Amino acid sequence: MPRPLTTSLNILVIGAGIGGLSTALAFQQQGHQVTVVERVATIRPVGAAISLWPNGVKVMHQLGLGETIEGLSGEMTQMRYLTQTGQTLTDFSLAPLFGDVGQRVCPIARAALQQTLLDAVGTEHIQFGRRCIDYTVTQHGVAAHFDDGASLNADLLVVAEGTHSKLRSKLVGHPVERQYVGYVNWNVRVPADEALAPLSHWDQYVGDAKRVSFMPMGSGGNEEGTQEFYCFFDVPLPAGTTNDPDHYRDELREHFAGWAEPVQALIERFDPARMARVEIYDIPPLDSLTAPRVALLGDAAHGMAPDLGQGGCQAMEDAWVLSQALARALEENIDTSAAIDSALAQYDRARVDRVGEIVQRARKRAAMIHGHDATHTQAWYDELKNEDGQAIIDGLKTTVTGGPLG
């Protein structure tokens, strides 16, 4: 029988992550029923720190969390490329790209962005602890399988789990297998002090197919309110490499001997307990995001090289999309099913080709910086000795603005 449309779908997220909490703030702000399933009991975010570029700050304020996240973020109008002895290549502001795309960049702690969205959604609202383990579609909708033996129904299920998706292959309909995009990256977050690096640049030191990154992140991440710098070092190296937190500073003692004194001041100062030592992976572009029933959405549908900054930007306009979708289809539909059928193919052509570009290029930046051309990594440090801003600022802009909300 058709649902009318004053009553509210009950829509089912697997994962807490990013993708997923913003995805249910957006459905919950439209008047769904929603519930989240979290596979971990107690949420601890991945990496120091996320650069939100426009394109994701403008999602969150369209989801009422825009002044929080600017309250929370840092403060980066300046963009500046060293070599690895300290020699400015390029240097320039970021405010012509803000004003065109009228957003600021908001880098932000993991957790504070975490906890952020946590509290919009309401943990009265989210099962911790629980993993989804399959889902069937049923006449009425889709029962998702849980690994207590316990099933939830739900008229729609939005898979986001993350890069290790286990139903990801299930619904697209043939194994999907991670990519080794060839590096590893070490982050963490230091106090900001002016000798590592000027308070409002973002400062990356390359050479030699690697990189050490210091970004202004405000002071969300800490209860003191000390403003912060995220911190990266890249290192180009097979995978399968020794993970001993115990090992990183001698391990990027040695991998950056002889690079500029604010690198080696950062690799003296930081916290091996607060590092994460992550190998680089993404999957390959899918063809499709959805199934019947079903919306695949974040990392889980387009895990992609953090090159780009675009990871959790991408996943919040995934959120965005799908919810508009959603709305769009059941103003012109009194049936439930095929209102979903409807945003579910919205979402797929709206994402599909949007995302896939993206993880693409992530890839293509990530080989050139991290010198699988040899060639191609020496080309790029000539380009920018001659480099005033411009072509960068228009890469971002093109990025910014092919999202939903321009």
Ligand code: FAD
Contents of the next structure:
Amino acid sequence: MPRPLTTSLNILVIGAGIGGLSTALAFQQQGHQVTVVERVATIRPVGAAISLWPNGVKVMHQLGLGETIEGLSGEMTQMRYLTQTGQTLTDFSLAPLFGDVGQRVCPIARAALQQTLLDAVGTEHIQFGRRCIDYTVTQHGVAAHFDDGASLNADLLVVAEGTHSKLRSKLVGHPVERQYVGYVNWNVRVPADEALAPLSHWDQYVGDAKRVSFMPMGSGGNEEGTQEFYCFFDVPLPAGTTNDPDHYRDELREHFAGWAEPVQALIERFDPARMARVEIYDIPPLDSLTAPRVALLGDAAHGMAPDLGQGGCQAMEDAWVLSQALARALEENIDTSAAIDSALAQYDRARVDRVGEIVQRARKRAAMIHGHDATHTQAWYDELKNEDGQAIIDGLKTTVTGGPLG
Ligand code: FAD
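Counterpart to the form predicted on its own, namely the form predicted together with the named molecule:
To see the whole picture, the full complex is given below, headed by that same chain.
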């Protein structure tokens, strides 16, 4: 017998990252009972900071966190590309983008974003230190199974367990392998200093298929109120090179020998203990992000190269779209099961093409920046010399306005 429609469902979210927590919050705000289960006992976000582009920030505003996030983030109003020796290729204002889409970008410390989301969801709704190992569809819902031998029942299961997702292959019905994108990224926060870059600029030095970036990211709410830069280095390298914090400075001295003074100063200043060194992988676009009673979301659904700064923003879009689809379906359907089926079908229709296209575009951009074809990379450097900002702003605008909140 179909279960009569109830508007407060029991929803289980696997993973307390950006995707899982945004989803939990969106569902809580609609009056659902949400439990988040997180593998680790204490979350320590990997990576220094993240740029939330306007499409992500718009979702945060809808969830009531926009003001907090804007307050914790950096004010980045200008974008500049420079050669490895420090000649400006292009330097332009981002104001036309923010004006057109009605929202600025928010570069923010990962720890500050994570804490903001955790506080909003409430840690009493999160079970830490428990790993989901499997799920089964039951007569009236879904049961998730954990490594401690326990199971939890729910009406809907959201798998937001990140790029290394183990449940993904079962959910989509075939093995999904991560693919190496071909480069290594070192990222770190350092105190902001005009000697490194102007405090309002996103500066990127490019050359030899490598990149160094300085982005103003605000104070992230740190106790001293010190403004910081989110900095990263990209170098094309084979997969599997040694990752040892004791070698970070020497590695970077070698890869960036002869680069401009701010790059040298950064290499001498950063604290290796605060740095993350990440080999960049993505997953191929998937044909479907749902199975009966289950939705795949965030990096588990669309791990992508960070070259568009969209992975976290897309996880936020997923959260918004899934929660809105469920709200609509609950209004329209007469039993819970049909409402969930309808919501999952709507989510799939809205997200598969959107995230698939962004995964592919991010991979293409990563290839161009990191010299997969040296002639393409050189053509890009040449284009940057003649760039007045319009083409870059148009690209960013297309990405932002393709999202669910325009
Ligand atoms: P995750 O953050 O990976 O969270 C998954 C959570 O699930 C983790 O806490 C994990 O412990 C938990 N978990 C895993 N398995 C289980 C299990 N079986 N049971 C229970 N819990 C489990 N995005 C942007 O929008 N802008 C940027 O500027 C940007 N820059 C980036 C730079 C770099 C170098 C990288 C690598 C990524 C960048 N991203 C950026 C992408 C962004 O970091 C990710 O898209 C985002 O963090 C994904 O969030 P998530 O919640 O899907 O996954």
